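Coming up is one lone chain in structure tokens, specifically the form predicted alone.
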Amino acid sequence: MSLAETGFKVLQPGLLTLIQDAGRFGYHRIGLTNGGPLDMASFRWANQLCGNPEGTTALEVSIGGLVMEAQLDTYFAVTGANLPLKVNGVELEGWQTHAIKAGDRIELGFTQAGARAYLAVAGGFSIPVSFASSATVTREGIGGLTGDKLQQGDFLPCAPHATKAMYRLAAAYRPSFSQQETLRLVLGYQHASFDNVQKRLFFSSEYRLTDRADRMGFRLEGQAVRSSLTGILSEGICHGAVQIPADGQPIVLLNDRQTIGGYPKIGSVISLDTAKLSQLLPGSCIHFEEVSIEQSHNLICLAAHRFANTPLERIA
């Protein structure tokens, strides 16, 4: 049996669910963004538990409702938001690999806590890239199997696995999802247009994730801000990027931003934090703290130092 054959079969795909490898990089030029997972801390684990290659292509799963039908005997984790993991009926713990058999049903229910779960399988998705990578950018329509979200019916193509070692992340390592964070944010070259005024009730003010949240970016509100900048030319935009329109409420840019924009930016939320952004459903509390490029480098070091140094639980 080819590859092309084995694999599974996509019998309800939930809400929002969408091929991802780490992302598109490189192509900004020719106006393409990033894409890739929103919280990448949990799409790694997920590969981990897998044994799979940093980056391997697996699938986000917004806010749930994904059934598939595994046509293949292989091996799978789910991590990131908490939500009901089941086959065949058969409820099982995330955070740790399980096997499964041709003609098992995988269904993940609705999220409990947090907005995005990752489940990956032993070996990847085998999903031909565009531009060097799977990942499923909507808005270009490129990436993943046509571009889209998955649909009833779609075929997602892998190779079986007879035997394989299976993993837990112990639960003391494991994220916890609230409903407020507080995001860290390294003040960018346009801070300046913003009087100490404005800084003071930016970082002091509490906002709350609106319903306009997507993969391009997440719209708050609350306390308005203002620059002294007016119609400033179009330049690239970086993840994490905090927007000023003229009504004075910040949009945070995530991985499906465009590559060009003309808003004041007032810095920009480290990667580790746009993650917990991502976990946020509408109506969640969020305060911004400034730290300085050193600090956000230290922090960045440190918690890839803890992955690559926290051990996972041998279970079978």
Given for the second form:
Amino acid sequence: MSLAETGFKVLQPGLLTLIQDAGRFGYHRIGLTNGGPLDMASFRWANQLCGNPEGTTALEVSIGGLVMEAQLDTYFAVTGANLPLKVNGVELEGWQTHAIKAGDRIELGFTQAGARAYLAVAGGFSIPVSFASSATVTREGIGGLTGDKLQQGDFLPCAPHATKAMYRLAAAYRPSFSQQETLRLVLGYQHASFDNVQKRLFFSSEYRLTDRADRMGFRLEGQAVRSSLTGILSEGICHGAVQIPADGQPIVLLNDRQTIGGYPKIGSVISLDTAKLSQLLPGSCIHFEEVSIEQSHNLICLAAHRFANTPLERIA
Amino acid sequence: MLIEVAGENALIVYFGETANPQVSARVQQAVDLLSQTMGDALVDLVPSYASLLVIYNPLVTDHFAVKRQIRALQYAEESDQPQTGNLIELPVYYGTDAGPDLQSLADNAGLTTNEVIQIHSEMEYRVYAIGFAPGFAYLGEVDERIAAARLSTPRLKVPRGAVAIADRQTAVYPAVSPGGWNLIGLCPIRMFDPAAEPTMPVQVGDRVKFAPISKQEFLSLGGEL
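Can I have the other form now, the form predicted together with the partner chain, not the form predicted alone?
What follows is the whole complex; the chain from before opens it.
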């Protein structure tokens, strides 16, 4: 078998499995959105466990149901949501590297906690990039194999690895997934159009995640908050922006958001917390907490430092 | 110029409160200048009508430094600005078979369909923003006589190449998509082709003029009805 022919065959694609790298940047000017993993921390750990460079192409598995057959010898790791992982029917642990042989069957069951798992392989999947990224954005039909989610029969090329160090991330460093989260938000954009009463309502109320939650944005339901603006001139929307349409129900905009829009925005959820949001299932409870832009930078730098300094346990 | 925090890694710069060619030219100049000067601190830029979203890497820089850089931009003379950008001519087959809302738009405006076509195609438009979908260019502003409110119920499927009006904006749909704009014709030129170089015939800051063509010309340019 030549190098170009080795890889994984998709036996069952699961509910929504997408090829993702770190995302597509620098193309907002022609209307292309970011894509990329919703839970960046879990994505990074999956690659780290496989000894891959940052941003190596992996799979984002929403809810579960992925079954693949390895057609090569290599190593893989699954992180993120808690879902049953089996190889040839034998249950294995997440958050650690596993060796796999040609002919082995990997099965990801359905999530028991969290919403999205990440599956990385040693060296990454060899997917041609479009606009400098392999990230799949189905709405735009860009990235991945064909711009779409994985389909039964798809073939994911990657190079074999006979020897590779194997690692495990200690349980203490893994995220836990709950049914409620407090999302830290930096006030911004049109926040001044929400008066003090509206802001207090926003920060003191409990919201529920609706089932209208996809990679573009998560719609919440709860106490309505009102902006004094009826409309704004369309403008760029950043990751995590919380837009409040006329019905007063917040929408948190995520990786596949439209690049520009015209609803008032109270601020933006920090990326460490959009990752947590993306792991919640419909019905989960959400609170918002205000942080300053300085605090948010501090949190990002501390998280980067912690990631760089968290040791992986070598298991083989 | 007003600079506001948008999020943990983004500032938004407002160059004015309304859309006009001078403000748009400022936005475009800022895009060019920041692309040249921000280096690896810059992640992405989203120019729109009167604003520019500047997305930066908070592990490389902070909002104070980015604000300083934005304030220090040296703009060219006012008088040069509205001339920036290329003039692109886009052929359009206007007709009730290509534009299902052409007749009703004309009726509501108290004009004939030919008058609507003439008014729409004699104006030069500015590309104010690109977004909503890859390659969707917001062009403005159409003559008030043919401005039209969005449909009360958006169509589930607008064909690729549809030339449309909403309020005082006009656009060409780059791909089949849902949409609530009034459709008046079809353009055979692809507004977004991932395989082409450049991927789009227009960019923010360019000027666009529509040239009426016959059904025959439309079909010979590869258009499909």
